[in-house]
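Only one chain is given next, in structure tokens, and it is the form predicted alone.
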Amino acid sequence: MTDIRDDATTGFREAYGYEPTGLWSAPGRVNLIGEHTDYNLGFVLPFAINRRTVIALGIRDDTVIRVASEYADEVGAIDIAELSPNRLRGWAAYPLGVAWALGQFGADLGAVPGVDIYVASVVPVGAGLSSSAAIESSVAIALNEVWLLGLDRPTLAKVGQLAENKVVGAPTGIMDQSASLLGRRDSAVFLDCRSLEAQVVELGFAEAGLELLIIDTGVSHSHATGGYAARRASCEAGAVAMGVASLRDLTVDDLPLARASMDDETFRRVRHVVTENQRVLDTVAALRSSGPLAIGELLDASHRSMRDDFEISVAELDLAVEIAQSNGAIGARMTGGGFGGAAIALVPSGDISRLQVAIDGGFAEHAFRQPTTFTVNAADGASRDR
């Protein structure tokens, strides 16, 4: 973290010519299990990771917000009064979208000062580790503090989700922001996406001699493109066909009726969400009663469901999972929204190097781009750092 904090401070100084008021950071997240269940008001089990986005922020004496980052050469600027979803584009839509969304949650944007923001990050972009939520959450806690808004973290998660939905245009649920804001060291966040009740669940990876390996395939994805939106539309159609408000209201016992009530594709989308909700509950129960060595088959089953029923995997993700399962992993699955990004593998610490070599060799054999692999630990959520 020292280097990225220094990068943010230096970047701010070079972009704006003065020292920032403070530094705030928020982590990316990995979803241990519970994919595409969040916007269906179901259950998820993510954890914040030890890779963070840092923002340096300075308070201005006018009403202009300027944003700069290592992602882009130019500095964007807009008056707070002109913030609106249809005016915000590109990467700046993430931080500026949060400022707009805070106004939708009660902030009097006519009475707050302008700010200068600089963004630096070590959360991989496009890997399914929610680099977007890390930006949104770090900006949200910073503006909440300097604008004296007094919003709690569950509300700030809603702010980040609104920015992503209405400004960025990605129809995501609230999981990513919740994990980034509510994360705890060595623990996962068990989130009920309907009630927004969050419970901290100890993972026990280190005690069991396990590490979580991220396998970033390098296949880029975008939640704002059609595949993600089409899956969400199928879920909504399935809920309508079953006469329920959301798929959260269905259990595995309802699947025979669901099969008879809709076309095969919609049914398979529904079956994934319903069974994935049950897998999240089973994973939490297993962690609490037996520890992480007991969750491998649940991770494997989650991947099969995403591959076959939800159809959001790609060849590179399937290969990463297969190699992991054949080289010592307790369990493995793709993670994130799909259509690219990363897979995760829960692996005994002594097998990490062997698995990384096997993955590199397997990808080369298939003429796939070489993936990036690294381990992550469960980390604390968003914070003020300086």
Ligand code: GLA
Second form
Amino acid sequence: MTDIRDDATTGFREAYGYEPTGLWSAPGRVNLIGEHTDYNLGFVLPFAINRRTVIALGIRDDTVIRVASEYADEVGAIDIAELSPNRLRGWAAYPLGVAWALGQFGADLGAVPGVDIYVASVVPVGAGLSSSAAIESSVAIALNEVWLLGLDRPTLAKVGQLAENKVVGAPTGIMDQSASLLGRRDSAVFLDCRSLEAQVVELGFAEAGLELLIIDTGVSHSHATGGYAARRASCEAGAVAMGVASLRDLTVDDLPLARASMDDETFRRVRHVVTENQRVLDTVAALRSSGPLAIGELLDASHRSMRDDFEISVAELDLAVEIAQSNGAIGARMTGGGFGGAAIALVPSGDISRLQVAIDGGFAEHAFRQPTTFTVNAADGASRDR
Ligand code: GLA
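Next, give the form predicted together with alpha-D-galactopyranose (GLA), keeping in mind that what was shown is the form predicted alone.
Below: every chain and molecule of the assembly, starting with the one above.
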């Protein structure tokens, strides 16, 4: 953490030639359970992780926003009056998209000063750990503060989501930004994506002798194209066929009727969402009553549902999950939007190294690219750091 804050300060100084006004940071997230339920207005249980994006920011005396980062060589610059979704490109679309989206949530962009922003990050990109939400959330809390907007964190999550949807062009839900903004140390964020009511649920991994291992397959995915949007469309079709506003309104008892009301593929998409919502509720109940040792089967069932019903897994993710399950993990599943990215495994601490070796060996046997494996802890959400 200290290093990355220093990197942000140094980067800022080198890019702009003066000292930043302040530093803000926001974490990536991992989703423990509740996949593709957020845009169906259901339940999710993600947590913020101990890998953060830090931004250094300086206030200007004109109306220009400049953005620089370790992601790109050049410094991007645009006048605040010129911000619009179709003018923003590349990685700069994330921070500048947030500035634009704040205007959509009531900020008077004609009355705020320009800023210089430098982004430094240790959230792995493309691993399904929401490096983009970490940028959006850190920029959102920083601009909210220096532009004196007074927006609360659930609203800032919507700001980040709007930037992602309209500027980046990915039709994603509210989960990632909520986790990044609302996360708490050693806890998960239990979010009702309809009311946006969030509860903190203690994870208790360390007390139970468990660690959460990320297995990043390195298979790349983009939610701005293809499968993610297609799944979302199927969910909407399923809700229409059932005459409900969103799949959130269905329970497992409605599944027999759903089966008779739509084609088999749409039904399986619906069954995933409906059963996944129930698994989130069951996971929260199990964590509260018995602790994390009791959630393994729910994680495993979530993976099967994504593999067989929602069909968003890939061979590398299935292999990672299988190897984890047969090498000591109490539960494992792919995490995030799917079609690549990472799997998670909840593993007794003493079994982590053995599992890592087994994963490397198994991937080599299948001639899959070597995955990256590392453990994460649940961390606090976005903060002002200096
Ligand atoms: C991506 C999206 C989230 C969510 C997950 C799937 O991470 O950004 O909004 O839909 O996929 O659960």
